[in-house]
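Presented below, as structure tokens, is a lone chain in the form predicted alone.
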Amino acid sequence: MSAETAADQRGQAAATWARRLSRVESRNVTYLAEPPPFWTSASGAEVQDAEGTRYLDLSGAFGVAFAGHAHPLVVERIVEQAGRLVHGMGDVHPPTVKVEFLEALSALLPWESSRAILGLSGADAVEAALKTAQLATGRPGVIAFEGAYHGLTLGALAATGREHFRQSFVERLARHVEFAPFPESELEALGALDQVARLLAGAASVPVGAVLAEPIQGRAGVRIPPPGFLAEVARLARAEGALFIADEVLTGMGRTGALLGCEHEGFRPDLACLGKALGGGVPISACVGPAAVMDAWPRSTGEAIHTSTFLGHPLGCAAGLGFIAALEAEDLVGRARRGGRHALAYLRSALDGCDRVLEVRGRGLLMGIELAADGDSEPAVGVARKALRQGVIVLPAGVRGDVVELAPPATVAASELERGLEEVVAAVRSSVA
């Protein structure tokens, strides 16, 4: 069978899956126009489609996958705890699994004594933490920053600095959001701290009680602030009295190299939002803090003020505990701090000397390509394409989607990595010649 007959038997069955999914699925979520593989299954860095095809995914399932898609010891305590308990009352008759799953995620957390607000998307783990701020500080303000994508939940869409996102929503928005400069050059560093100095000491429509920041914009663009820019930031939040919530959903659990993407600057945040890791492929998140911060919140009574039908789900739970297994037994922090610097060097060096690559940077397994743009031209979504045609995952990224991104497994293979990479920088290279 050549190429072009296998790929004219894929794009059929998409086809198929994708009027499937048209009739009754809302038209705003999955794009149709040009039908995406429908999955089937998954190992490792490896997914498999509808029609059988197999692909190396370097997008680590939005960076979900960073232990790999089905990581054996993750399917091991799902498999277990589906076989006990697949749902219990997590609010009002704890399961067991719960218990030990915060047990195992405070032992890596940065403080001595921590607490943690569990939820299913980074989005809850995001109002959980602008919750907490307010009442650890008593005052409604939130300073955040341009670009930044904190999740669609009305709270965490409010701090998001994408039209795209609020235009259809800005009347149902809470007005005291105020947005700062996000940096990516010293001098605009300084620009931005001056901002969110004045913003802190009065400027702002309401009293400020929480600065919210990603260490790394990654769905804007994998955006790195200049070093000592996020401390800095939150030296003068605490200088004030508010808080400093990192928004480590994708960045945390050893994404960039660290545990933490604010280990980087040498700092520790108040609040850190986690998730898409954490669950190893299973919905679960979490707003972490030390015990100091986390305990504004009151003493239950019996009915909590913050809760969720699924909060502390079994599998979860499960799913997290054999995520921190598989994170300690194989170093993945360690291996993403190796191999990303290995495919970051890579890149640079074989896309040096292409005129409309302007830049490759990364932190970790945290990677981006940022190609220059025509107009309204968007062209990481014609090297995400590409790529996919030579059976290769990346995402485009940025608000003109001029950045391709790159979050592979902690797990992948060098062999397999070098092979993607290698499709990547032809695709680049095919597209902005």
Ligand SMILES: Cc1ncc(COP(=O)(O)O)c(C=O)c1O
The other form holds:
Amino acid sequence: MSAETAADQRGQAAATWARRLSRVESRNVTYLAEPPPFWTSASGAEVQDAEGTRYLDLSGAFGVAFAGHAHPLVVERIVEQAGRLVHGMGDVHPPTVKVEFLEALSALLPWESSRAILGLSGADAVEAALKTAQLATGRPGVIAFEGAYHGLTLGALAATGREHFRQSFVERLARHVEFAPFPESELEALGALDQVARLLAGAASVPVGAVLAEPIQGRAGVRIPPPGFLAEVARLARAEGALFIADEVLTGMGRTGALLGCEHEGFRPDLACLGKALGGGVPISACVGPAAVMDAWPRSTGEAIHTSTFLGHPLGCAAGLGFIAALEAEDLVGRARRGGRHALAYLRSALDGCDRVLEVRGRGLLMGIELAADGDSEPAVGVARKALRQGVIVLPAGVRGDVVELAPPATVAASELERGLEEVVAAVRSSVA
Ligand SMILES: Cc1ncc(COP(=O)(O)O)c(C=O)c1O
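Since the one above is the form predicted alone, can you give the form predicted in complex with this ligand too?
First the chain shown before, then all remaining chains and molecules of the complex.
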């Protein structure tokens, strides 16, 4: 379909916004060949675009809207905070709301006494965790996993195992990161564990201080490792004096039906990276861990060696407090667990016998439908497009664009979720027929 036809279908408002954007934003950022919906408002699981068209958001907007868009408790806290203090001086004259947010977060975390470094993005949290591990172990080496996505700042990018993001910058990426395969079966796990053990034992080019892993690889296509794999990786890391860092930017704060994705594996990471859902839609992230690990950082003597202008931003902290209040008041973790079970069962039965559906998998409200890819056809891109035309937002994932990723809000009404899943199933069935 030509760009013009696509624009006609989506409407003139999108075409106009796309034209305006193309004149002012760097061309690498937004894909405009087919004008996307330009969002103007969102509430709960519903989004409205500049055309006035309404969509059901089963993507959670990159997994952020776990409590739904503009949750009332989040909005209330932001508005109240904005009336008092919009900006503080994070590490110099800290806003009181930073203290309140850190206390509330710490009370949720699995360690008896935890500490955090706040940031604004998931990548920030990963950068802080990697630095923490180096300080704690004295070793700069990192083991990451093929397919991993940890963000695009240079430290996080060095541990991101996807050529698409790396290739243009490879000369600038630190060479202390080595990759192991990310297994999806027991058999693959054996090879991956061997590789991790070898690297930890000295085969890496520099001594390894951290193993960094997503409990479920989201962007790589909702790839779930076999039970016990991550716990064994963490055990191997600790046995060699390295730390296990869980990148819980997507899986954390309840999305998988547990506060942290690692809980399903029955162990606590040495450090965890949080972001996305944490601020209820406002940018805030955190590298968190037990005091015993985090205290590898020297006490600040006035000029903090790791900080940023907007660290502990009052609006982010207030929104985070609103999110935590919603999480607890509405049992969002339990809702993700129960809602995810039903959704997965429905998708599996509705797509049963569909030839090109290779697998339907998920945990909690993070689900993926893997499609057979013919060459470079990126079948999930076509499915996402079809679903969008029917008013449902899902995103393609996977290195080959072959996984339809779903990460709906935990607050979505069961009837709405059902309706949305039916549209996704119809889009899959008509795409792969
Ligand atoms: C697991 C994981 N880590 C890190 C990031 C990077 O987060 P951000 O885009 O907020 O920097 C993402 C983003 O998708 C992610 O899914």
